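Heads up, the chain below is alone and in the form predicted on its own; it's given as structure tokens.
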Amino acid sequence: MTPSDLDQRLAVAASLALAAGGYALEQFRDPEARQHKFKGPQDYLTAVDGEVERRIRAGLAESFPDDAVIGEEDGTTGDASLGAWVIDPIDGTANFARGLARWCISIGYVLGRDAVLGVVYDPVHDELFQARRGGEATLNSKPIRAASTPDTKHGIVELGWNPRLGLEEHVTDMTMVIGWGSAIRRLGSGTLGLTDVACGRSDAYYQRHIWSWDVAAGLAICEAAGAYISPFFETDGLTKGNQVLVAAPGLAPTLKTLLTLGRAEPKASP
């Protein structure tokens, strides 16, 4: 795929995070609209996730009709293995859910094992992250940079958690990156959780086990700002999903421990 194709991916996705943006921006400040259901254990759904990614995909339908999609909410259509849009309608919906402004809207375009090309569009606070394989990353078209912090006892952290593992995997995470003299979040975002790396509002985000339409996005924009990023394409993680590591250059030595450690397979499929 040529520069040129990748930049009118990037602009008709762009294009189609705002004005899918814009309308869940609309849902999210009704209280209506906003009730859900659950998938699974803490694994919320609403109306709105599945008419996110349903304009979305018509969107990407009429610019790339031969382009394979895959979606939280409605699955894969076309051959994924030569090239596949991903797509987080709202990534955060719990957060959606309970009112929370913390969320996002994803498409990432992922090609072999790379993801190369991602925009995360925060619609409350009305930021757009980009890049494309080549390019820089940006936030409302500015450039953005990881952090140069030197090493964890600096860093702030970003654990990750489902319930598709255990407590005791979580709590080995955690000790490990206190120990290390790091500080620790969890805001209820892996999308963001990347883009926080790639902005420098955090320093690194881990996660033993998340789907690709969580990261597709994320992982091209960190890429792009300098962050290191965990091979998560190389085996199954497309399907299947994977172990996710994304960190300021200084805190990637010493993190990518965890990455050894959180190579088990989840417990359980949603």
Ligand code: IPD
The other form holds:
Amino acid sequence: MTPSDLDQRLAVAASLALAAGGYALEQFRDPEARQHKFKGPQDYLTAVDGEVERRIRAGLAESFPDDAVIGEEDGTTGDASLGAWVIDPIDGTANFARGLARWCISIGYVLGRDAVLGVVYDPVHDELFQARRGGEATLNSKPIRAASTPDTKHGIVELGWNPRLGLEEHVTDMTMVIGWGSAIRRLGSGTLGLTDVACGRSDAYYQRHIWSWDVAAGLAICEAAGAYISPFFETDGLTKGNQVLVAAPGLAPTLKTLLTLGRAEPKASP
Ligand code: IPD
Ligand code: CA
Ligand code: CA
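Pass me the form predicted together with D-MYO-inositol-1-phosphate (IPD) as well; I've looked at the form predicted on its own already.
Every chain and every other molecule in the complex is listed next, the one we just looked at coming first.
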């Protein structure tokens, strides 16, 4: 895929995210529209998730009818081994459903082992993050960079949580991070956890298992912003998820130890 193919896709993805984000924001402001059910324990679903994915898929199909698409709600269409759009219509659905302003729309493009393009839109704060391989990462068109925090003692690290993972694993991760002298966050959107690192609002995000749609766009943005990104798409991360670490360069040498603890396989809640 040439830089101009990527630019074309980036422009379309950004305009789809902005349009779908406008719709999602209207729904967010209406408590009736935020009514939710559960796909599983702590796994929230609203009608807005499905509708946002439908709108983005329709827009992609119009501009790039041959492109494969993987979406959280509607699965895979096309041959994703040749490259695929990877969409999370709403990341942070629990926050969305409960009326907390921390959620976003995420559209990435994955080619082989790389996330080569990412668009993340946070409609509540009207913040649009974008990047493509070989270009710079931007927030509302202004360049962003990962923080220059010198070491873990000065660091803020977000540890992602979901109920598919075991208690022991979370406790181990927290013990290590606290032991390195970093502060811990957990704000409920893996995608915004990654873009926080890209623009210096935090120093790292780690989660033992997360799905590809939660991180595809964010990884492309973090890489372009100069952050360390773990090799998420090596092996079967696209289809089975993987552990993820993104980190400001000063913290990466220490935090990479987390990756040696191993990816957690998704399992049922206790
Ligand atoms: C979840 C959020 C959460 C992360 C979970 C994800 P969803 O996505 O990103 O922060 O810890 O692993 O599944 O369900 O809000 O799209
Ligand atoms: Ca998600
Ligand atoms: Ca989602």
